[in-house]
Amino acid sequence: MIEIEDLRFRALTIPRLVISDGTTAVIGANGSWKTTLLRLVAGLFRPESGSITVDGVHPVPGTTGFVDEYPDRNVLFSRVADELAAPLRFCHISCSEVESRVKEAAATIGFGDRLHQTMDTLSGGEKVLIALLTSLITCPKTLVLDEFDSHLDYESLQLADSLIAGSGARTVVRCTQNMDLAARCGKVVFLHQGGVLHDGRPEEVFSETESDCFYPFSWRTRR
């Protein structure tokens, strides 16, 4: 559970905001500080005032998986198989056990005879991937994902919906511009302009934003 109180960074402030366990989709205008937000919850920012905490501590880096919105900006090594491996050598992880993990994840998205290649020959979408299995490799409890999905096909997309649900990860806090992806997860946080102008069920959410462009399109449809 993420508990956040007096928070204030930058143009961010957030009197009191508790997210769950279960899949929390965070959504807004472009500007409206989503990623930072994310940034503070996976500890890679620290609050300027008030508290964050995730299951009842400050977040530190590298305890929380993320994967940013720009691919590129997830990689840090210069092959699949290093990039994979990063978050177990830095845990002081065996390296027989390493090379076990890396094997098993990469197969999972068809990586298992790609482990050699250089990242930069990849696509935007197959970085994402490779950033995804990288955030779960240690099975963090707590995973964000800021916009990842906006690189990925449908059926690349399945995929990781797949491997998020079988990941163990007890919290997930996912930013998206995908709004009937968003009408899929438990709870829905929409900011405005460096607050929460939104938050609860899905239902609740978009009850609020049916005349703009916030709202599902197949619940749209359906009516």
Given for the second form:
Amino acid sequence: MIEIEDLRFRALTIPRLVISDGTTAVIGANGSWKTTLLRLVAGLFRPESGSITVDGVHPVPGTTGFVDEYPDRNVLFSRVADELAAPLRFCHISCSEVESRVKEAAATIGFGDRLHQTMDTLSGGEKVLIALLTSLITCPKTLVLDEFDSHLDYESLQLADSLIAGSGARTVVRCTQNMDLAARCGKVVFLHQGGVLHDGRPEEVFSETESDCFYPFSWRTRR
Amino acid sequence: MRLRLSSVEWHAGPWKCSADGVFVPGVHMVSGRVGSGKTTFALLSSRLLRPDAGTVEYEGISSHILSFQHPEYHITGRTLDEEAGSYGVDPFTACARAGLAGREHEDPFLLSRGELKRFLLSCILMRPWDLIILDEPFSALDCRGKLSVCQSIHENRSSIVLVITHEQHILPRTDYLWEMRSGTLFGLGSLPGAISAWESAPGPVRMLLERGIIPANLTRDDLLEAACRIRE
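Right, the form predicted alone is done; let's see the coordinates for the form predicted in complex with the partner chain.
All chains and molecules follow, beginning with the one already shown.
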């Protein structure tokens, strides 16, 4: 569970927000400070005042699986194999186990025979799929995903969602501009100009957006 | 005015991108799976990538521009007004159109990714171009930004507009549909007929096709109208 109290960071102000276990979508217009909130939750930024705790502990970088919205900002190493292996190597896991887990992970997205390919030859969508796998490879309890889905086609998105669902992560916080995807999450947090405009179950939050394009397309067409 | 790709091939190790096609004025949507070669096709069409075989001919095209998938690749100015100036457009108008009025002196890298994308598309679409190639123009945009870009694309339909995208819900009115399949470009034809052959169709279009419904076009209104037919 993620608890935010009296948070201030630049223009982001959140008096109180609780993100319970399960999957939470963070939505809002461009420039509503979604990415900043996600970086704070992942421990990549520290609050200027107030607090964020994840399962009662202040988040520190490296303990949470994180995927950046900029595909290239996820890349640390030149080869796909090294990129996937990095979090395991940083945990001093044995070479043989690293190798087997990397092969197993790569196979899940059809990259079993592309481990020696260089990252710079991948498409934007392929880079974020590798970033997602890299974030999952150490089985983190918390996953923070910043709009990686905007780089994926329909089938790749289904694949990514099945990887996330099967990851065992207890808390998933994902920013998205895909309202249908947000509607499938357990909770939705709608940010507006650096504050929380609405938060709650999808039915509660989207009942406030019915006249707007921030309303799931599939809900407009359901019988 | 035509963009003609004739027996174009480009190789990267064992992977090959192949394209044959003639693009006339109007809105051409190019979709495909992740890694199918969409961006390579955009680079070849914009002549930023030289084909290993075949030709890319601009017939009667005197101006062209490519909007990169990743907006951060575009930045050359230290401020938004410098950046707008590099496109030859008025920075105040460009910022206003992007919803960034009063922020002309800000560093582009301090914007959110969606704001940056909106600003660059505003700069690009403010000027007339004979050939406009938009690689993933909707990624990072919120729904209002996507609708606004759809409107701008529609206003530029007398040009040749290539929209390379896997956007799922908010798409522009489209004249011709193309698809990259494992590195090869396929022309599916004009709409609405082409929709039934669309392998990488977005979720809402798939849902309609599964029910035997073909929307008149791909705009949000077209998809909603088609979905209403399910109820009847």
